[in-house]
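Let's start with one chain on its own, the form predicted on its own, as structure tokens.
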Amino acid sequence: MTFVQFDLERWQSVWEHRVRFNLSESGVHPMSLDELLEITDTDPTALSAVRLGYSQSNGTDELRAAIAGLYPGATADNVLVTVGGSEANFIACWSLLGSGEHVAVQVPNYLQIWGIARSAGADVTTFPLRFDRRWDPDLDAMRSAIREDTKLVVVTTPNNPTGHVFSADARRAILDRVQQVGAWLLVDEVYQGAERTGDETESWWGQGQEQYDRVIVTNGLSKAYGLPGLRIGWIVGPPELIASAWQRHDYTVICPSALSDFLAIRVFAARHPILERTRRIIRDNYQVLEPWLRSLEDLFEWQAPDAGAICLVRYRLGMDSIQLVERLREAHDVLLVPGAHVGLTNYLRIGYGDEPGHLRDGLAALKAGMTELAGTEPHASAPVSEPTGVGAGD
């Protein structure tokens, strides 16, 4: 078996706590425990009384019912609580994939499932989102990538790293093609509720479940809720898939933390003010980021993100993205995500969810670094516009 290292997570884990300005983060400034207790109107003594034993392994009945209430027609039997969205994606794939089976993944993307599938010996094909379509999918390429023998199709929307919410036409086309070949569709919706503009993105569960019973949704409290430290995620899917995933969950982490389960129940009771906090941070901080980007229009191109505290920018320097972010880290103490870690070349992902003052200081350091490099490095004559693949197996 070939093990595929998760380059993005390894890069961040090595450096994110060792730099002055971490602009690689993909969520908003996390809430403190005091803030969470206040916004959920939780008595601190109730938290201190929680017994630190094993909690219900698939999530307490109350928590699973609260999650099911977000998805039309779902019940607690459609829900498995996991330790973060990452475990949700992992055990969903473990439940479905074996060696030699075919998976189609859209890129750019958070490449966790791409790596899981390849490590499991699956045959992985990618299909691109297009910069010139505001990051909507190339539908012809999508139809070609999803073959008659495809077992699983993976999309992330709102998307990481572009922040794009797929159009209704793209959603319909993907569902139609998945249904045509009989594949499973896994939709990572961890940025649902973190929209910068417009209403909350409709879940694909509600759209697909009326007509097709092989739709799986994963989500968690890390991004839209600003609570990555609680490590609560979930899978919503058909009961038989949930039962299979629960069996695998027994082999991984056994159960979520009792404290996290207790707090997550209260998070869902205060869901709207928590999501409004996130959206306010994203709206306000984009007003810091956009003029900064415009001040570097000779170096950057970008599409304004619809959701998430992330912006994907295309740069005009003749230097690969890993080399570029390493130079910026060494010389200016700024950490970014290189395009190579999300399936692209000539791109950077900038996180803008931090406290405004720290964000401004980080952007100032990044501007100094980019300006310095622009004076010493040749500009790319033809910036790469589209995903170019992410390795063997594409």
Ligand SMILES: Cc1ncc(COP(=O)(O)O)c(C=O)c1O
The other form holds:
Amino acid sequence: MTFVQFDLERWQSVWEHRVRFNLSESGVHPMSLDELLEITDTDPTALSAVRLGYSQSNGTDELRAAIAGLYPGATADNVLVTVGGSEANFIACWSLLGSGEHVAVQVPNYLQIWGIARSAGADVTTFPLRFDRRWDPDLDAMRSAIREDTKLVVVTTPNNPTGHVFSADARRAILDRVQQVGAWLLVDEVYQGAERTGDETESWWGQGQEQYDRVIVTNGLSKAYGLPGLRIGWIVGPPELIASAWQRHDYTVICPSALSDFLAIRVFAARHPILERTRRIIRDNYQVLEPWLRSLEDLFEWQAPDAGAICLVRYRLGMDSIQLVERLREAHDVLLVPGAHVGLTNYLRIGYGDEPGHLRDGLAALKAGMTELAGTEPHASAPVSEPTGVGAGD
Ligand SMILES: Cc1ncc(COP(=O)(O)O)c(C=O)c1O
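For comparison with the form predicted on its own, please write out the form predicted in complex with this ligand.
Now the complete complex, all chains and molecules, led by this one.
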């Protein structure tokens, strides 16, 4: 078995707490426990009284019911509580994928499932999002990537790293194609609720669910809720898939933390103000990021993100993205995600969810680094070619 390293997470695991300016994050500045207790109106003594035993393995009934309430037609039997969206994606894939099975994954993407599938010996085909379509998927490429024998199709919307919310046309076309071949569809919706513009993105759960029940949604509290440290995620899917994923969860983590389950129940009771906090940070901070990007228009091209505290920029330097982020980290103490870690060349992902003052200082350091490199490195004057990325088309 070949193990495929998860380059993006490895890069962050090593450096994110060791740099002055971490602009590699995709979420907003996380809430403190004090803030969470206040916004959820929780008495701290109730938290202190939580017994630190093993919690209900698949999530307490109350928490699963609260999550099910977000998805039309779902009940607690459609829900498994996991340790982060990461575990949700991992055990959903483990339940579905075997060696040699075919998976179609949209890129650029958070390449967790891409890596899991390849590590499991699955046969992975990618289909691209297009910069010139504001990062909506290339539907012809999607239709040919999803084959008669495709077992699983994977999309992330709102998308990481582009911040794009797939159009209604793309949603319809993907659902149609998946149903045509009878594949499973996994939609990672972890940025749902973190919209910079527009309303909350509608879940793909329940879209044509009456006719077709091979749809799985994964999500969690890390991004839109600003609570990655609670490590709460979930899978919503048909009860048989949920039962099979729960069996895998016995191997991976047994159960979520009792403290996190307790707090997550309160989070759903205060969902509206919590999501409002996230959207306020994203809206306000984009006012800091956008003029900064404009001041570097000769170096950068970008599409304004719809959601998430992330902006993907195409740079016009003749330098590989990994070399570029290494130079910026070493010389300027700024951490960014290189395009190579999300399936692209010549791109950088800038996370802008930090506290505004720190964000401004980080952007100033990044500007100094980019300007310096622009003076010394070959400058690609025309926009670089469309991404091929992580084996796009392989
Ligand atoms: C699209 C996507 N899915 C899942 C995750 C994992 O999140 P967590 O395990 O913190 O919920 C991330 C983290 O960046 C992500 O971007």
